[in-house]
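Just one chain follows, in the form predicted on its own, and it is written as structure tokens.
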Amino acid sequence: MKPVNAVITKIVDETPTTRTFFFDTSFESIPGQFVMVWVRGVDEIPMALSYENAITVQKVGPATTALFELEECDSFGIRGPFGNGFELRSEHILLVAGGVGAAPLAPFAEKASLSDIAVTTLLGAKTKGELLFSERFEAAGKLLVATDDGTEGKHGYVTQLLAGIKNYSQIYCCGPEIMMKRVLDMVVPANAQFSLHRYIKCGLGVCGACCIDGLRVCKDGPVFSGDILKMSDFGVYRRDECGRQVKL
């Protein structure tokens, strides 16, 4: 798929490290799926969507580092929507959210809700400047928050709001890969989803950048069941830029 040209009409900081970017083209898409996104002249990087028509933006790398420094007006390449989503599986949802992973979630949360579905999320970050869509996750449903200074909810991780929460037949999950980990090491892995973020080049399933396992994160994914996922070694390796593994 050729790449559109997506002109930036607002930018707004969420953090001090997280800006989302809307742009003059909506996409019909299910909450968890990706696009990839040229910055011109640096590299094409896969993306959630967190509107129909934003993405959100951590400042970690080359490519999101170009990213910051355009400004309204200035534009991108955009295609996709790529892979699977989240699927509504029944009446009460709990959602993890770990820094920029919420990106994915908000949009479910707020679907979830609009279906009549109970949405509980469990969000976590660095510090409560981190915190990202706590408003929204907190018009869908019961927000708990866990910050690693305290200086917001509990003071340490998100997983460990977990041990508490009882009451879901649905988790759904997106974060960091180790986060993630203890996620699926605590409950029931038929009964969760993981939206996984691996280095992906083509977004068709062509390259195998992204393999986990023999599993391609941009088309088998990069929502997996949990039951798929406790079988590979999520949560030990990654992949380089050359496709090499790199023990997390």
Ligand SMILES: Cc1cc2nc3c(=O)[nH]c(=O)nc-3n(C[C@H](O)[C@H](O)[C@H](O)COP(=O)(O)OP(=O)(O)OC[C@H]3O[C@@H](n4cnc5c(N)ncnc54)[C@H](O)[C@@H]3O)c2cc1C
Given for the second form:
Amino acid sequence: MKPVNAVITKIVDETPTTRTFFFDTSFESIPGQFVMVWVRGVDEIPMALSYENAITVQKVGPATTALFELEECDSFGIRGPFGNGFELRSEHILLVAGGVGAAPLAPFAEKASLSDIAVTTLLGAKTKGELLFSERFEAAGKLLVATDDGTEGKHGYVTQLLAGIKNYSQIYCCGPEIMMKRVLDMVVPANAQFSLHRYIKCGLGVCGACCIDGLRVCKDGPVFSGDILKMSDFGVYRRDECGRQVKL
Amino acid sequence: MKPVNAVITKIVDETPTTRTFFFDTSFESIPGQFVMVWVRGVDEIPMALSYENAITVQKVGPATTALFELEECDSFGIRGPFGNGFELRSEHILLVAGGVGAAPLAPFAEKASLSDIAVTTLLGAKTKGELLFSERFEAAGKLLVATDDGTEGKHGYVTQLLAGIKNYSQIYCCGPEIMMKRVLDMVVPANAQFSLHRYIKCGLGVCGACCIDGLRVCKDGPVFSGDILKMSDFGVYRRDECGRQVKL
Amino acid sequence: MLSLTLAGLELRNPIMLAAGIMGTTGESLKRIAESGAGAVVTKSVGIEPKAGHSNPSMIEVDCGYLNAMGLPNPSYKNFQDEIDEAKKGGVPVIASIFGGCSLDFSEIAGALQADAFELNVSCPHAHGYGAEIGTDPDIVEDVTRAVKSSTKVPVWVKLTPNVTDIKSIGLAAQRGGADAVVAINTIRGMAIDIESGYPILGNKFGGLSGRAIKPVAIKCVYDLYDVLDIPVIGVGGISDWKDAIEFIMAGARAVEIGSAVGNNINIFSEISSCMEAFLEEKEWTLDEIYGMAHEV
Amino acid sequence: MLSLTLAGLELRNPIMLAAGIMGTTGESLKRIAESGAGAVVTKSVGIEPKAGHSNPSMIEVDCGYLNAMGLPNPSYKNFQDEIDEAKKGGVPVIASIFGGCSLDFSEIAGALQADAFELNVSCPHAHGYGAEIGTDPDIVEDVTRAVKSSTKVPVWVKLTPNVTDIKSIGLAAQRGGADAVVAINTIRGMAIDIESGYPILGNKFGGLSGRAIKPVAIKCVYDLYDVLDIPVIGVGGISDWKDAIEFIMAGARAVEIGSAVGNNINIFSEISSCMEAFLEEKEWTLDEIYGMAHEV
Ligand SMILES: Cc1cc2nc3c(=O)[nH]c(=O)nc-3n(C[C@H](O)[C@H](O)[C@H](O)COP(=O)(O)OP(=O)(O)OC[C@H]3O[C@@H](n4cnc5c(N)ncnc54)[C@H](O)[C@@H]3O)c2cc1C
Ligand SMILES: Cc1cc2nc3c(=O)[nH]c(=O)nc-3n(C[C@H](O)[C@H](O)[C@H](O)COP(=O)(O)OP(=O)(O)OC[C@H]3O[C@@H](n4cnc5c(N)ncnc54)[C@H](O)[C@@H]3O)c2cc1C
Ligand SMILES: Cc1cc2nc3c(=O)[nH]c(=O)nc-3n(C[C@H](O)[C@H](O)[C@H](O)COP(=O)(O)O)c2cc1C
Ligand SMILES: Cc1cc2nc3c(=O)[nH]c(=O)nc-3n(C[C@H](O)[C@H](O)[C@H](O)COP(=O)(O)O)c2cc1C
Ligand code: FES
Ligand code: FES
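Alright, leaving the form predicted on its own aside, put up the form predicted together with the named molecule.
Below is the whole assembly, all chains and molecules, this chain first.
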């Protein structure tokens, strides 16, 4: 499909670096699936759906900066949803979100809680103000927080919270790859799902730019079971736009 | 759609000039619709479906002659069905068939009789041996016959039988255009449907080669209500392959 | 609000019938005019009557059609009556003409009365005609000039996409005095029956039309708009109003519709009214979206 | 029963992965090899690392895709490891390479170890590369000759359909010593966002691939088969086994699949097994259907 026009209906400042853009079209999607957001004249970038009609964007470079310049009634192009999304299973699930990695996990927490599944979330960020969607996670179940600078919750990494948690049967993780790698090393791989970040070019499963160990993040992923990632490049290196290996 | 391969399963000699070719594919169609029969390496020509899995061909020129050279297990290409077909209405219907014009009317007679509609058929041909599908018409209702040479039934044209028939409310006609024109002049136009013959090139309603008075025989037809034909070139001239007007 | 002046012709809307579609008889052209087209282009007519290639002459393929009609036409000598009948539809009638050399073209253009001429130097499956001429800039320029000097009405040149550089052909037409170019004719293509190995078309190969070719046509229009001073008329794969808008944004002053007419004879009025609604909603005019893709 | 020798390479089947599809990493190439492809062609690699055009770089259109990746690649200097990894898939690995002149091409071919080279002189949206070279027969001949003298493995030349006469380019490749030609690369195309007037692709235009282009590719293969002595490899719009058969009947000794891999990573084994079943039912061999459309 070609991009559809999404007109911004509301902009919410979530954190100093993160904004949610609500728009006038809804996408039926499985949390964890992503859309390609076309900032006309600039770039097209992958974004998780943080609501059925919104994306939550962290400002990091040219395209996200251009997004931040948009106002209500402005528009961008969207195509998707793409990819597989998180597979909901088990009675008691644990979410581990780092930074803007909370974006796909918040709607997932809500979906799970609607199905009467017990949800525990470990939410990490650099600092208190950067904690994303804490109310949503709290409303959906139990929330534990960690900040790098100790301004809220545990002082340290979100992975440090993980050690104390028992009693979950499936874990869902999204955040910086280094953090996800640490999580993978701490859990039973088959019981964990990770949403990966790779450079997405076509988004259609054709070009292969996003491949990790032969698997396409845009089509076979972005969510992969931990046991698949165990034997891969995961946490070791990524590929740059040219396809070169880059150490993480 | 592209032509499908139709393998000949049975060949029936109907008259000295007419043969029915049964094949291994069936077409769901409304009687009066036609298919394009591709005799590979020769030509592709329009043919009515005389059964859901057969065409009945009169040998008149290169393509039909090539068809007559085919044997069981040989094949040709078929695409279709195309066009609109006869619209079945009324309690008591009258069919007027001239020559190979009986091909689309025979399955129509059978369809009507299955719906408990009273069917009277006027069947005409040059000579007794050329009367096509008389058993099928007889089985479906009442049959009256005319031959040009008087070898069977009325000596003369099928239109001469028409004068004596009353009590029908819709008439269905297929045969040489001159004969159909004569029928049209004898009946209430809105109560009659005629299956026209024009040179069919694309068969898809695009090229316009088959147009009569702006109507496409291949798409808007081949069956037209008499009141539409009243104000047209019908019975006056046809178009040759070049699109030139040719007096009938 | 869709009316425009196109190279001297007043059109009530920019949605026209393409050459070779229901264009052999005056009545069929009239029918299309009455169904809402802004103008109608006739079947291409030549010097002598031609029966065209043998059937199959048109087949459906994925997302489009292949055709090799072979320019069947009654010759221009039998065609004035058809044009006159078509005129009763109340919109401009453009005569599409073809020939083997500039003399053929000027003989025909000199003899026929029409509101404009469209020179078919682009049919991909006519031996000695069409694209066999239209791939050579010098011949295109020469043919255009010859027709221009034998008629007073506007002359459009219809281009083939089957060239390395369509811009050079468009420029040649412009040098020859063309009032507009039309892009594109069909793209060379072929289909084979795997049951038998036979090429399906009677002529073995033909031209691809329909939705499949739209992106190619859009690119041709976009490129021609960049280099030409005369208007570009877009054609190729239009099947709804969005396609028509896309062509106009690419730089088409008006568009023609071919293949899509087969399944939707009301396409002209449908596109016009949807296009009007779109422009209204966006508060844009036809002029504003014309060539818009070049400005963003 | 599908195995063949293609210009010196032994293939277990004639269904190969096309260049630019899951071809940047050794593991992805290996995955395709393991999924049943007869051989795999890598992403085109050049002299220096390239990031490619900005996104959107590929979009879906009616019956196909438009892409303008812009030849992103890690450069040949970072590519031998990928090829070596790909080789573990157990089928021939063909390195697709591109450059701005014959020196570039021979530098790369001289440095890489692969089972064959495919010269990309046909990408329609790379400035200074691809089709900007591949439309000129002299350059194609020159580049081919240069590569031939810097490597011992077979050299295939991949052709662009965006030319007036693809046969002349194929003949140039043959004169230069090519062991096979590959036809076709994508067709120039473009799409515009009517909501904004923006060309959708980051590069504004790109190349059309997928089912839309199959008839065009079939015609190119058919024409090349007619004039060349070296084998033709067919590519363009193959999405099922019937398409593959059609290409082979048109004159392709083998085929490559690009776009269709996206939605069906098992397409190679699916096509192979259906093709075998078809040949068995028809009591035909691969050799018998090869070029069949020319004989009927
Ligand atoms: C499946 C998926 C879901 C994502 N969801 C979100 C989300 O919900 N919220 C959010 O803020 N971010 C999300 N991202 C990350 C987001 O796509 C990047 O932050 C964004 O592309 C940066 O673009 P830029 O031009 O602003 O920055 P750049 O300066 O261009 O890049 C900054 C970083 O983003 C990466 N990046 C740039 N372009 C792409 C691309 N086409 N594909 C992948 N990565 C790219 C770069 O590699 C670099 O690491 C997601 C990424 C993926 C793969
Ligand atoms: C809707 C329709 C249904 C038909 N159904 C039957 C049928 O059931 N049985 C039957 O025997 N015949 C039928 N015909 C007529 C049949 O198509 C012609 O007899 C056949 O095309 C002759 O081809 P030829 O090469 O043998 O003869 P030719 O010598 O080529 O032509 C003989 C006559 O057939 C006409 N003809 C040739 N090609 C075509 C064409 N492409 N389209 C239309 N007419 C053509 C010629 O104009 C000429 O009048 C039908 C025609 C139409 C339009
Ligand atoms: C059946 C058919 C006949 C055509 N005949 C002509 C013709 O006579 N002259 C001409 O210039 N173009 C002819 N064309 C080309 C069309 O005018 C048009 O350029 C092409 O089909 C692309 O438009 P479309 O995709 O809307 O069909 C013909 C096309 C078709 C499908
Ligand atoms: C995303 C994408 C990237 C491509 N990259 C290359 C490339 O690097 N080199 C090349 O020669 N062809 C490239 N091609 C062209 C394909 O190899 C193939 O020729 C074309 O897509 C037609 O085949 P298809 O219809 O099966 O996709 C690319 C095509 C696509 C869709
Ligand atoms: S980005 Fe192209 S395959 Fe994933
Ligand atoms: S035969 Fe072409 S429109 Fe009827």
